[in-house]
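Shown next as structure tokens: one chain only, the form predicted alone.
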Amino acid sequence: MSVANAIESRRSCHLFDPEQALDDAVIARLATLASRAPSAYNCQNWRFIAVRSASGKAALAAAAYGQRKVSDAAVTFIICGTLPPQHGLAAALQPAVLRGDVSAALAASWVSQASDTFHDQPQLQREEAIRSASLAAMTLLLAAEGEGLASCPLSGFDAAAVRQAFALPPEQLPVLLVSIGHAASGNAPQKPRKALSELLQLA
């Protein structure tokens, strides 16, 4: 499936088949693909929690106001942005340095710039965490479509309840949930989109 086909065919699935599970290899492949999303300075400031156990689903569904998608989908990912973004950046850049993609000096300059940008800027750190997590979530949705799986992003959840139920540390900000599995019958096709003339401005 081409990227264009994945975008055109993807829909938000509201009815999942609860009898069909996904094995750990598929879940790992989806998370690996999601991790290819872009991030500022290549911070990779995200974390994915794949909720697939019965107890985990029950806890997450309760925090998501009882939405059946969480209970019925094979897995629901909690997509977290991490704070502050620059923590761990030097280690994240090291593989690129070792491979020769960037020089050690350039990597050090990125770390310095990121530290200067985000230091003592909690609002900016939060915004960057949300940006990065959202990019990863969209990449995950397209990865699922490419694997022939149904998916749905969810923003309707109690972040404090998710944090408590899954013992998230303060530096992990739950941004989105993404339910993935096999679609049941009865799902609607992708909803029509606005006309391009309403959205696009050429400058």
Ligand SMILES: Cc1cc2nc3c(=O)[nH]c(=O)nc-3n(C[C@H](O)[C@H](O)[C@H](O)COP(=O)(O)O)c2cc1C
Contents of the next structure:
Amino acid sequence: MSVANAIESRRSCHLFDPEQALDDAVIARLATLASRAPSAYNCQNWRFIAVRSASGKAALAAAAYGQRKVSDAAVTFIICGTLPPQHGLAAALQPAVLRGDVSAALAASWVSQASDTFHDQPQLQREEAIRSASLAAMTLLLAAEGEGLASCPLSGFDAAAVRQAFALPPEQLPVLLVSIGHAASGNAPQKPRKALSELLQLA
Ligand SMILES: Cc1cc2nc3c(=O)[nH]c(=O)nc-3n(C[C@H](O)[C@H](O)[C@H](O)COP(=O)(O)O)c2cc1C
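Next block: the form predicted in complex with the ligand, after the form predicted alone:
Every chain and every other molecule in the complex is listed next, the one we just looked at coming first.
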């Protein structure tokens, strides 16, 4: 499947087959693909919690206002952005330094720039967490499509309830849920989009 095909065929699935689970190896592959998303300085300021147990799904569905897809999908990922984004950046850059893609001096300068940008800037930290987690979530949606799986992003959840149910530490901000599994019958196709003339400006 080409990337264009995946983008065009993906739809927000509202009816999942509750009988079809996913192996943890598939869940790990999806998370690995999601982790290929880009992030500022390659901060990788995200965490993915894959909720696939019956008790976990029940707790998450309750925090998502009873949205049925959270109970029925094989897995729902809680996509968290982490704060502050520069935390752990030096270690995150180390593999690129060791491979010779980024010089040690450049990596050090990125750590310094990121620290200068985000230190004592909770609003900027939060914005970056949402940016990174959103890109990871979109990558996860396309990864699911590429694996022949159905998916749906959800922002309809009570963040405080999710935090409490999954004991999220303060530095993990739940940004989006992404339900993934096998589609049941009866799902509508992707919804039509606005005309390009309404959204594209050539400058
Ligand atoms: C940020 C975001 C939040 C969303 N939250 C929900 C949600 O809580 N429940 C739901 O059923 N769908 C949710 N959706 C799915 C949208 O309704 C869907 O993407 C949109 O209607 C377009 O449909 P399509 O993806 O099938 O083209 C969300 C999508 C996004 C991007």
